[in-house]
Every structure is written in structure tokens, then in C-alpha cells.
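Consider the single chain below, provided in C-alpha cells and representing the form predicted on its own.
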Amino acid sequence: MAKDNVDLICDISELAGLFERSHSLADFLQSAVSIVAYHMRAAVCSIYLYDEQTEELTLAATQGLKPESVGNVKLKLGEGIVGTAMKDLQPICEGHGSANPNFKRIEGIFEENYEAFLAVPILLRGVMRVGVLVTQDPQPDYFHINDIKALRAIASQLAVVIENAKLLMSLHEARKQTTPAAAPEHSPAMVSFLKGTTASSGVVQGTAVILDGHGYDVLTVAADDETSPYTLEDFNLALQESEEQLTELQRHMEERLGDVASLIFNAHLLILKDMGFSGAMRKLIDQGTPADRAVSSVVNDYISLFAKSSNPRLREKVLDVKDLGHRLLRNLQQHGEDHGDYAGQIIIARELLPSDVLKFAAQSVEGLIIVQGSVTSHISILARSLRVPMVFVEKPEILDIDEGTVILIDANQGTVFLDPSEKILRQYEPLIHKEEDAPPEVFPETFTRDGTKITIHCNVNLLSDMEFARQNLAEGVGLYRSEFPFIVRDEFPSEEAQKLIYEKIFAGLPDKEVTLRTLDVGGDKKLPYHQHLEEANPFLGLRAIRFSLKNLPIFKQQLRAMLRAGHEKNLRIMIPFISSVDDFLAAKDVLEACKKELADEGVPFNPSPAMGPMIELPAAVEIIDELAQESDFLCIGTNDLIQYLLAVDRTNESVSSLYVCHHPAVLRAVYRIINAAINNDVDVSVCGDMALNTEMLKFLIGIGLRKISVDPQHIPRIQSFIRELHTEEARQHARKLLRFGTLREVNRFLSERSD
């Protein structure tokens, strides 16, 4: 019997829909097994949960077996097919389950009626045992390779929800032994202006929301002693409004950002529905505590427990709890007047995870101020793609200002005004309330004044960037940063989940060339759920291709997903951080192995994608001819190339002034790369910020570059510049720049041109 398409049951929005209708973990799991059984056309679907202390699996939900068996059927690690799948951390698919030597028949649950057996471990971060997802059917040999892939994709999503639920339940005992945390007194900080570093541009005004400060986060309410007007009825309404808003936010984010929005509000909803949370608030209200103070007291209690926990995953939930408290109080105090979001507010935090940036953007935050010394590239790129102004400052005293303080952020200049004067507000009013300009005219192709074709592709960070790519007539995707679905989620995205994302990239620009870069993590881009070594210098450590070659199962899943999504498409696969021909050849060998696997499985895929290295290390420049001979294309990542050539950490404000794209060493290295590509008849492009600088773009075109990739919002400006440029003028410009041996000479030449 034909089953539903794998894509359908892997669609995370369906799991999100189940979650929003559930009132407990047990309710959610029961709904999950029912819908999985339906899509798989399987007679039975069951979920077993694993207890690390007893090393025992317990049947937690089932569709098809005897309902009374839930909670009563228990298997030791390694016992039966289910226990064996859990022990070995591998799926087991049997056409005749009873023929498996590990099969264990359990009397009285009607299992004897089902012959086909498929058990898939539910694993967190690929290794942590959570449970087992099982399907069974009377028809022998009923389950096949696609069913294993489908259940693996669902299991990875179940793992995150179950972990959050378990973490929450583990707090209940600890909470009974603590007293609510009192909010410390905040003394206003005597500052009015701060200079920081721009992470994402824009000018916004709003009121301050402080997300962390004195030791751990606390939620405050109005500091008067008058009796609060809010009742139990008001609280129940605020609770209902909050749940409806979060559900709608999740649904909206799945539609807009299906690549990174995977159940991002599931922790909020779990906590909200937990009786230890909302029930404790009701109890305080019944005892006479005003509703707003009951909310604040319980939220502070949970914040304290989360912040002091030895479990790092629990500590990461601190902002989720405070965010939820913020929503409850806003809904309680302003019924019908807003949506509990951060519209009109600016968040100030010591540190944010990429998932936090995503959540706050979804909740209409005006801007973000981060109190730490360096601009981490991943959350900066994320904020830019989400169009949220963000500034990094090094003044921790901003965490001491009163909530509600008026703040003006000029993220174009990296400045922050606290409680700005009327004069400053008037000066900035035209920028704050700037009307959208008419979209500039763009053309489907770009030519210089003398008719030389320059191809403009776009860099893509999130699926939402594809809308701007289409609007600005990008001729293809020159760089898709595939790490964001890894960084923002709570778990490695499965092969199926990645395939769906890549397919949406191709669908965004049909019939265009699409370059997918393999996972680039390391440096300041760490996976919070993956155990990583503490490295003294992570920028020189286990980064990008080094990580992938050390973690082959992850690398192969990604390459398989790219090959499958690129079936009958113009697919290019880019390998980052290549320092030797050997690394690149090793990556090619893994790609060939993936092709063979897919061919053996009879799965459609792209048999001949173009493959090329990202040139961003000095070592790659030194062997550029050899790399060009082994490659289908070269792509110059100027951001990292400049950083490593000049030994300047571009995220370090102390030395950031030394990070210059027009340094003679940079100009000569880029010339050498492009010249090698031309001599070896290999396509070459630039995807770094160097192409956004018009003087440098003129240089690049002058030395023979004919393809660039930029963030889509920059395409109109760059196209307009190129259309006014003559290639002979660009060649003369490049020749002069290449003659200079000192930065002083280059600076003088460029300043004379700008006069």
C-alpha cells in the first residue's frame, strides 16, 4: 500500500500543530503516534521513553497496541528489538519481526498480530538516548528505506520536545525546596550616551527591556504597594491569550522561516502548559496575591532555578522563562491593547543565542543591544537578514538602567542614546520614521558601460532572503550559508529536513545556478548541542571542512541532502576553509561515496554537481594553481581571507581598524587567485564584503573578475555602479593599485580619487 510522501510527514509544521493542541507531554506523544501511524499507513505506532537512571524503556504512547499497556510495558537496554535499537543507536527494520533473534513477544498487548517491525532511536545531538519510535504492520516486508528516513526526521524533532519536557519536570522537586527569588534593587546608571559596534544597521527608538544583569535574571512589576486590580479571571484570560499568540507566532515563523524556525517556541508552550508553572500562579492568586505579583513571583522562582542549574541546557532556558513572563504580564496589564510582543521595545542583554535573536525578531522587537566585547558573526548576520538593528557595547552599566527607559539606537553609527533629549529625538525623527523609498530599477542582467557582462548572484543566510533575491533579480545564489539551520536549532537537522530547505532555495530562483556551502561551524559559530573541545584559538581550530571530515555521518547527511535536492537542478557545492589539495580531494571522495549510496538505494539525485573550494586561507593562495586544476569553480571568501592574511580578528574591536580590504597583500592575493582561475579556465567569483566597496569592486573587475555574490539588498546599488563603469578604466585602476607596496600609498591614492 502506498504511503504518504516522506516530505509530508517530515513537515515540522504538522508536529507544531500537534503540540499546540496538546495539554501535556503524554497528550502530545499520543497525538504524535496517531498521526505518524496515519501517514505511514501503519497499523501500529508506539513511543518508548528511556530512563538514564534505570537504563529502562517504558511504553509512553501507542496507536494500535492495547491502551492499558502504556506505562506498564518496560524493556531493559538491549532487551527486545526496541531495547537493541536503543543500545546500538541504530534503526532496526525487519520484514518479519518475529524472526529477529532479539525479538521479545510481550503477551496481552496484541503485538502478535503484527509482523513488519521498524524501530528508530530518538536521539538528542545524535548520541543522547531519549527513546524509541516504533511502527508495526501485519503485512510482512511493509517498511522500506524511505520509512526509516521519515521516522528519523520525526524522531529528531520529538527529541527536542521530550528533552524540554523532561528538563521542566526535573525542576519540580528542586522548586519545592526553594523560596521565590526577590528582585534586587536596581540603581539607575549615570550614563546617557554609549559608543558601540554596529552589528546590524538601522535607526530605532523604544523603551528598554533588561533581560539579564545582577547575577541572574529577574522579572519586575510596578513597585507600588497598592492592591493590584488584576484577578484570577484576568490571569486566565492572559494565559489563554499568551498560548494563542505563541501558537500563531510558531505557525507564522514556520511559513516564513521554515529553515531555522523549527519549534522555536516549544519551550515557551511547554512551560506555559506546565501546572507547576501556571498552577503555582493560580495557587498564589487564590491565596490573595494579586495576579501580576503572582506571575512575577513564580517567573522569578523559575528564573532562579534555571540560572543556578548545573545543567547547561537548563541555563539556556533562562531567557525563555523571562520572555514568557514578559508576555504574560503584558497580556495581563493590557488586554486587547497589544499582542504581548516587543513592539516599541528594545532588548538589552549580556549575551544572546541565535535562537533568541530569531524569537525576538518574531515578536516584533525594535532593536537589540548586546553587552559584550566582540561582534559575533553568526548573530550579526542573522540580525541583518531579519532586519533587526543591533549594536554591541562594552558598558555593562547599561544593564542597570530602569526598565522602560527611552532608548534611541543609531545602529548605522553604532551609537546608543539613553533617555535622549527632545533635541536629539527631533534630529533623528526623519531617520526613525523614514518612509520606504520607491524600489530602485533593477535589470535582469548587468553590463558595464562598454558591454562587459558581470554576473551578480546573491548571498543567502535565511530562506526569507530569497524574497529580496527575487525582487532584485539576482541571477543565482552564489553562497547559501547552510550552517544557520544547524546553529539555530536544538538538534542536528536530519537529512530529510535539510533536503526540504535546499529544495526551497532552488524553488526561490527556478532554473538558476545555486551554490550551497557545506557546514561552516567553529570559530565564533558553535553548535550549542554538540560537544566541542575547548580551544585556545577556535578560529584556527576545528572549523568548517575540518569539522565535517571529523564528523563524517553529519557531513554525509548534508551532502546526500544537497545531491537529492539538486536533482535536475544547477547545483554547485562549495567546501569552506580549504588549506590543502588533500582536504579538497578528501571532500570529493566523500561526495563520490554519497553518490554511490544514493544510486544503490535508487534515490534520484544530481550525479554531476560542480564542486569547488572557498579560497579564504593564505595556504590556499599558495597552492591556487593546483586547487584550480582539481576544481570546477573557485569562490573567494574575502572576509576570512583578509582576516587570516593580516592576522586580524575582525570581531575584535581593539584591532578592527587594521582589517582593511585594500592592503597590498590582500590586493595581490586576490589578483593571484583570479589570474590562476583565468589561466586554468575555471569559473571564479567573490562572495565577501570586498565586492560591496566600489573602489575594490572596480579593482576586481579590472583584474578580470566577472562574477560576484552580495547580500540581495545591495544588488541595485552595485548594479548601478557597474553600469556606469568602463572596463578599461577598471584595468587602469587595478594596475595602479597593484604597484603600491605600502598601505600609506594605497590610502593616499584612494583619498585623492575621492576628493
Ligand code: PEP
Second form
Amino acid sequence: MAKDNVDLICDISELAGLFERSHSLADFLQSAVSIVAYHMRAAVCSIYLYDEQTEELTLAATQGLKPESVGNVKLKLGEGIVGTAMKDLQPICEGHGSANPNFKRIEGIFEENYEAFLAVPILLRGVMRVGVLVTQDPQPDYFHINDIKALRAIASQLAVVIENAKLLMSLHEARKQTTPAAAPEHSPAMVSFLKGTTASSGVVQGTAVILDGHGYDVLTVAADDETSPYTLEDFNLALQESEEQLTELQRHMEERLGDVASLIFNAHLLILKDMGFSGAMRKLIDQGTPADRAVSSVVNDYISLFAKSSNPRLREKVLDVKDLGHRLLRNLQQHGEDHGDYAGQIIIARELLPSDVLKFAAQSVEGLIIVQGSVTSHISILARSLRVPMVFVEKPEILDIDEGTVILIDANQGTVFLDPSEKILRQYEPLIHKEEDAPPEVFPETFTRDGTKITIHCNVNLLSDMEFARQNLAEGVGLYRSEFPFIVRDEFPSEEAQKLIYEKIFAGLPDKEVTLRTLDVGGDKKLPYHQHLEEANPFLGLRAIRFSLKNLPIFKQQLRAMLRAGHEKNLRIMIPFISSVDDFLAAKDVLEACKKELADEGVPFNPSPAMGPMIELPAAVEIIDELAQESDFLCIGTNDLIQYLLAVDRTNESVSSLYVCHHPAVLRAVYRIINAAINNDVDVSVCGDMALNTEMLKFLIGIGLRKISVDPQHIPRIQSFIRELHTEEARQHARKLLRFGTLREVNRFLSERSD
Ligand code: PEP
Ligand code: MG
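Got the form predicted on its own; any chance of the form predicted in complex with ligand PEP too?
In what comes next, the whole complex appears, and the chain from above leads the way.
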């Protein structure tokens, strides 16, 4: 029988669903091995779990080997094929397992008949040993490269579930020895108004939830609940409702944000199902404690244990437990109404992980205030795509205010009010409860007053942006920042997972041009599971194409996914951070190699995608003619071009006043690029934020630019500006701006125009 399609195996939701239906980790692992064995048409599938302390692997689940061997077969790190795969962090695929020098026959587990052997390490964040996934089959040479890829994809998903389950187990251990922590004391509010920087706009009001990394608040139940009527029956119902809600939330997130949010509520579900958690609550209720008190008591017990743990991954779970406590209490008090754990609340944090931003957004948080950070960082981009207002502030004192303090964020202005007066609240009332405006009229094409066509494409960060792209009639995707699925997940997304994401982008705007940018990591965008080099200047280091060329398997996997998703589509592949023609040619060579591989494998793909560099480094401007001659298109990344041309860190608030898009050097550089593109008859666009500033957009159109790419929500505003613009007026404007040699003159000119 033929093996199943790899896509099926890589389907993350299958694994998530499997987890939801399981009653314990052992149960889950057993179901997982059955499913993998079935899809792979393999006689045997087993999972070994690794114990860091003893450096030993134990057989934890098997389909095909003797069931009694579970828990009894143990291998040291480096012992046998399984131990070697774990030690070297590399898959081992053997046509004849017994021929491998590391092969170790274990008697009595019925593995004699299985010659073909495939062992894939289960790794968290690419390096942390979790276990080994093994398939075996009697037919020699049974497993191939695609099977390795499929098992790797599954192993990375398994890693997350297993890690969370292990954390829970270690918690049970810790539980035996510790006592609950006292609630931290908060000093009174120190400030009432803060000026910060907008990361994601909007006006919202809510009560403060502080995540400061120092201490953790306990869950409280109102004092007048002393005679709480809630019974064991109520509790059981609340538990069931909580599980259903979380399962639904997980499903919804996967539907909406499947590109980045895999198994995001996994830890919540796991704790909820853990007998140590709900069982302890039941026990207290049985002993006469009212149900809500029982919930808060056990939750607080867990919070204090998590908070005290020396394991940072366990400390991260404090929030999850607290979320769960709130959810259970809410369901006890008002059965089944899910308003979201953070509805009506504003989170104030020292820093947040991208996955936290996703989780909070999914749980209806009103807004976010972050003490450190910068507007162009990836959590800002995420917050914008998720439409969650977010402000960065420089004052850490805000972390000392009392939980529950009323906060008003005017993220349009970057302002935060702490405990605002009635007057301020009244002033902001219309903005906070603003009715959804009727969607502005948008047109499928954009022309200036004199009939010149300006093509408006959109920038996409998350798949959810495609909804706006469609609504606002984007004419194509001018920039897909492919790094987001890489940054937010716990593992490198597999070729199949990437292909699925890229296919969804094509499907979002059928028949339109789609520009997929290859991985732009490095700089401030670190992959949590990859061992990035320690770099003194990461923005001048192994970023974007430099990272891809140094990590060819990752680069090839991505290009293959793009080529496959782009089959019979209008695909453009864009290479970020090009500083030389040589790097661009090297990237082209890798693309050619991928095409050849796919052709040899007989896999359908796009044989002739357009390929172009991002022009975002001063070096690229100096060699722009040569680059244009090698390229199908050029795309100007003004966000970085400004940073590198002016030597101003785009993520450093303290020099943000020097980061100006209308600096004469920037204007002249952009002019040179567009001129070179026109002279070499090469398509050119701008995908940086410079095109969002209407004075600059006028300049760009004035120097001959006819294509831009902007965040989709800005399309209506930009379109209506262009419809009012005459190209001759834009030309005059550009000519004047290009004459100025100082910023002072440019500033004066622009401010006179706005008077
Ligand atoms: C740019 O540099 O202008 C750009 C669009 O890319 P990013 O903001 O992702 O660096
Ligand atoms: Mg850039």
C-alpha cells in the first residue's frame, strides 16, 4: 500500500485535535504513534522520551512492538540508533537498521523482523532534547527523504505538547515541597500621564494587569462570596465549559492565524485536564469548601509553585494558570458566557513574546503597554496586524501601579493615562466607543487626477491581513514578510507548512501578483529555537540573505515551498538585504538548484518566477544599474534604507528624531534607484513606510514611481490622496525637494506647505 501524502501527516490540526481528545500524555502519545504508523504505512511507530537528569531515553509509546515494553526499554544517550539520533540531534534513516554500527538489538520486544529504521529526534526550539520518534518496517529501504521530512514536522509539534506535559509533571514534584507565596505588595501609582510611542494605533480603556516578571498576583474571590452557593455539580459543569471554550479558542486561532498560532492554548488545556489540578479542587469541594474558594485556592497554589520555579519555561506558565482560574470562576458564576480572559483589561509588561501577543489578542485584550521595545520590532508589527492598540513607554515605574487601576490608552498619540479624571474619560468617550465607520469607498484601480495609473499593492505579515487586502481591493501582495511563521513558532516550519501558508496568500487574492520575501531574520528578529551567533552589532551581522546563504537547507526549503505554492501563479520572489550583485546571483543559483531538484522529483512548481532584490542598503544604491540588469524587479525598502543610510537604529527610541524619511540623502538615494529602474526598464516599487507619508508619496510619484505597497488598512486613505493628485504637481514638488542640501531647508519647505 502506498504511503499517505506528506501533507496529511504535517497537518498540525490533526495533532492538536488528537491532544484535545486525549486524557493523559501517555494516552496522547499512544494515539500519536498509531496515527503516524497508519499514515506512514509503517509496521512500527514508537516514541522514546528523554530524561535530562539521567541522560536516558525510555520507550513511552509504541504501535507494533510488544506493548509491555513501554516504560521498560531504556537507552543511554548515544546508545543504539535511537540514542545516537538523540545525541547528534540528527535523524538517522537506515535501509537495513542492523547494518548500522550503532544498532543495538533489544531482546523480547519483537523488533527482529523490522529492517528499515527511521529515528527522528524530537527537539524543542531545535536544540532541547525531548525524545525520539521512530518508525520501523520489515521492507528494507522502506523510508525516504519525504518520510524524514514528515516525521520532522510531526516531531516538532510533539515537542511542544510533551514539553508542556513534562512541565506539569515537574510541578507535581515541586508541589510536595513548597508553600504558597505571599501576594506582592504594590506601591501606589506614581504617575498619572505618560507619553510613549505608538506601536499600534487605537483608543481603548481598561483595567491594568501587570506582568513585571518580579512577582505574581494571586487569584482572589470577592469576600461576600463567603456563603457561596456553588456546588460540585456547578464545578463539574464549569470545568466542562472551560474545556469546550478553550478547544474552540484553539480551533478559532488555528483557523484565523494558523500561520503563526499552532497549539497556542495547549498548556491551558493540559493543566485543565491534569487530575492534580481539577482533582485537588474536587477534593476541597468534597471536604466542604465552596467551589469558587476551592478554585482560587488550588490556582493560587499553582501560581506560587510556578512563580518560584527555577525553570523559566515553568515561570512562563503562571499566566496560563491564572487565565484558567479566571475562566473557571467566570464559568461558575455565569455559566458558559465566554467574554475572553482579558476583555476589559490592559496589559502592562516589561516585554512580551510574539506568542504572548497572539494569546492576549485571542483572549480579547483591550490594549498593551510595553516598557521596552520599538515601533518597528516584530511585536509591534504583530499587534498592528492583530489590531490591538499598543504603546511603548520608557518609564518602568508604570510596572509599580496597582493592578486594576483604570488605564486609558490613546495609541494614536502614544499617550497613556493612569486613573484618568472624569473629564478626560468624557473627552475620550466618543473615540473609545466609536461605532465602526462605514467602510470607505475603494476602487479596484487607482489613477491620479490626470489619469496616470498608480498600482497599490499591500504588505502582508500574517495571513489574517489578507482579509483587509481583499476588502480594500489590493491589486496584489507587494511584500509578504515570511519571517513571522518562523519567529512565532517553536520550530522551523516545515516545507509543507510553509507551502500551505504561501498557498493561502495566493488564494487570498486570486490571479494577482504576489511577492514573497525570503526570510529576513537577524537584526532584532531572532528565532527563539535557532542558535544565532552572539553579535555585537546584529543589524550589521548575519541578517536576511546572509543568514539564508549560511543556512542553505533552510533557504532551500523555503524556496522550494515558494516555487511549489506558486505553481501556475503570478509569483515573485524577493531577496532582502542585498549588498552586492554577488549575493543576489548566489541566491539565484540556489533558486535554480531548487528548480532542478523539484523537476527531478516530478513535483509541480513555478519554473519561471520573477526574482528581485530589496533595495535597502546604501551599497545597493551604488551598484543599482548592475543590480537592475540582473533583476526582474526592484523593491525599495525605505525602512531599512533610512536606517543604514543615516546610521540611525530604527529600533532605538533615543535616536528616533534622527530617523527622517525626508533627509536629502534619502530623497536623492531613492531618486537614483527609481531613475535606474526606469532607465533599465525594470519594474520598481516602494514597500517601506515612506509611502504612507503623503508628502513623500507625492515626491515618489513626482520622480516617476508608479507602484507602491502599503499595509492594507491604509489603502483607502492612500488611494483617495492619489486620486486628488496631479502628476505635474507631484513633479514640481519633487524637483524642489531634490534641490535642498540641508534638512533645515526641507523641513521649512514641508512646514510652509502644511500651513
Ligand atoms: C523595509 O526595510 O523598508 C521593509 C519594508 O522591510 P522590513 O520593514 O521588514 O525590514
Ligand atoms: Mg527591510
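Take the two forms, find the largest set of C-alpha atoms that superpose within 1.5 Å, and that set is the rigid core. Positions refer to the first chain, counted from 1. Quick caveat, the model's predicted, so the values are computed rather than measured.
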Does the distance between the two CA positions of G64 reach 2 Å or more between these two forms, the core being superposed? yes
Aligned on the rigid core, do the two forms place the Cα of L118 2 Å or more apart, comparing between these two forms? yes
